[in-house]
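Just one chain follows, in the form predicted on its own, and it is written as structure tokens.
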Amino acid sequence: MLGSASLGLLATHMLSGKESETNFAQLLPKLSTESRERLLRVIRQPGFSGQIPATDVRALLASGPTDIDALMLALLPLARTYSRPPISKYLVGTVAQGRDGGLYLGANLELAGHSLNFSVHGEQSAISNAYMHGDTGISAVAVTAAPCGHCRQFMNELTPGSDIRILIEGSPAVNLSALLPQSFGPKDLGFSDGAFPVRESNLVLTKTQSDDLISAALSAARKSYAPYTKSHSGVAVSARDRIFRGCYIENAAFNPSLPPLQTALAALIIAGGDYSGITKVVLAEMEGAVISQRDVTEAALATIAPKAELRVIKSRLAA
């Protein structure tokens, strides 16, 4: 079994040689050697930001397990390691497999001193990463324990009217219906569509202003999703010369929606990084919007990274 600093080697990505390959034997043993070496290359590569495109998951069927959700259940203990809940200590890895064919990991995260509503939820945490991927929807999602009802309810926001099969491992497959029967969700307050696929807003600047953190936090305010609010946002975070976007992605029961810094700082974390990395912060959001993002911003920077630079930039829909 590893310890506890072994996994956080692995979820930064800084072993390597024959120290990584027996971490990883140890930590994915229901994998081939084979898949197991793939899977390292993959994680290596620049710029990974814990999607496993299709093309390796194929590879990886190929080389064992060759049934995906055994796959995805095996690959569970590798998405764990990149949990950081420092209020309840309760580890959650999650794999989502998007409609496109690629894998997503997430993993659950928890803001020190802060309400537990500023957590990301595992589930929250792939979806999310799926969602900024622009994959066109979630097929099936694995998870290292049951979903809470939040997270149940987050997952009913996707795709209404398509079921997504839940994996947990020693319990058969079961589609999200069966776990949230007579659900509410998008219908209820008469919106057809839900989160998938991503659709873009015409936003733009309400003054005349550029850079690459600017460009990327205007990003992605264009994909967000906020049906019901129409108050559409995002942001973009700088830190250790990567830059980490967030969409603001709304839920018709409004607790679960999903900050965008917290998809920020899911993508972070699920890319290698920390929090201490982040220099600067970008939050883009409507003139006039009916809800703001800055406060619960501002009070999340506030513990994670206060000496990071927060700035608030103002868009509106093209005419």
Second form
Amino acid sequence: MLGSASLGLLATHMLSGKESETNFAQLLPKLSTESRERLLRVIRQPGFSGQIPATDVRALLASGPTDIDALMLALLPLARTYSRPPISKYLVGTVAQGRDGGLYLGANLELAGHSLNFSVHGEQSAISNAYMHGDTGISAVAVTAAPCGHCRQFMNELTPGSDIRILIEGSPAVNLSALLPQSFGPKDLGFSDGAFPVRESNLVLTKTQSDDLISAALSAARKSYAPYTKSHSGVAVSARDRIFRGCYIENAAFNPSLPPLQTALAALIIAGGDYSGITKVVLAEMEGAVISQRDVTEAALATIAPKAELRVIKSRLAA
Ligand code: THU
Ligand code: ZN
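Given the form predicted on its own, corresponding form predicted in complex with tetrahydrodeoxyuridine (THU):
All chains and molecules follow, beginning with the one already shown.
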């Protein structure tokens, strides 16, 4: 296996040149040449956001591998190139299948020098990627190694009433319900819905103010999933002329909840970006909310983008 440094380099390299095609063939040996060419076109698009749209997925299946499970597993080495684990050096790659037919790449992130709780697991990265793209649900998740308990719990919140197929390299496919028997979930706290499909709450800003970053943060807060605290929040990150949004995604077991900055960072990294490009961040919260994301957002930014300007804006539910 390639070391983390070379994988990071490969991800940047892959964007252009003939040499990159050779690298790509070595990285994704299980894809047909035609599929590799199409995939390169997808990830080289300037607005690439870690999503392989449904039309491209159909084309990849036509040129092989022809089986969706095999295709998802074949894409894992690509997903893993986005992994940023400065603490563990342990690379996780994931691919989530959206109900709408698209595939979403994911990889684990760790924030150097910070509490391990600031990490984003590969599964959370791919799933939050699908969430940010507004997919209606998750049918399957492929992972380079068995999902940990925290991820099983995170996935148990997504689509209550329907199972998720888990594909682990080298093992037969298994359902989440088999990996998490006698589970604790939203129903234990009196909720029958899950995080998908994404719903919008009608939040409005308490003060009239507007620019693209503020609007993006407000739209992320509106789409956040926060049934337990009702403290909707969202983040927008400006990095090298692109805006990355992140919704807060809550979990019935509380700790596996994904903070909005982490969702936005996962979106930035899976789009091929890097933290050093971050210049401005807006956090949209609710006035009088039970919990605030402000402190953790400030703390995380202090290490990864110390010069970035953080602005916190308040919203409330429209009457
Ligand atoms: N990790 C995942 O991304 N998914 C799992 O389910 C297992 C653990 C990550 C978290 C951390 O970045 C590293 O692997 C070591 O635990
Ligand atoms: Zn995990």
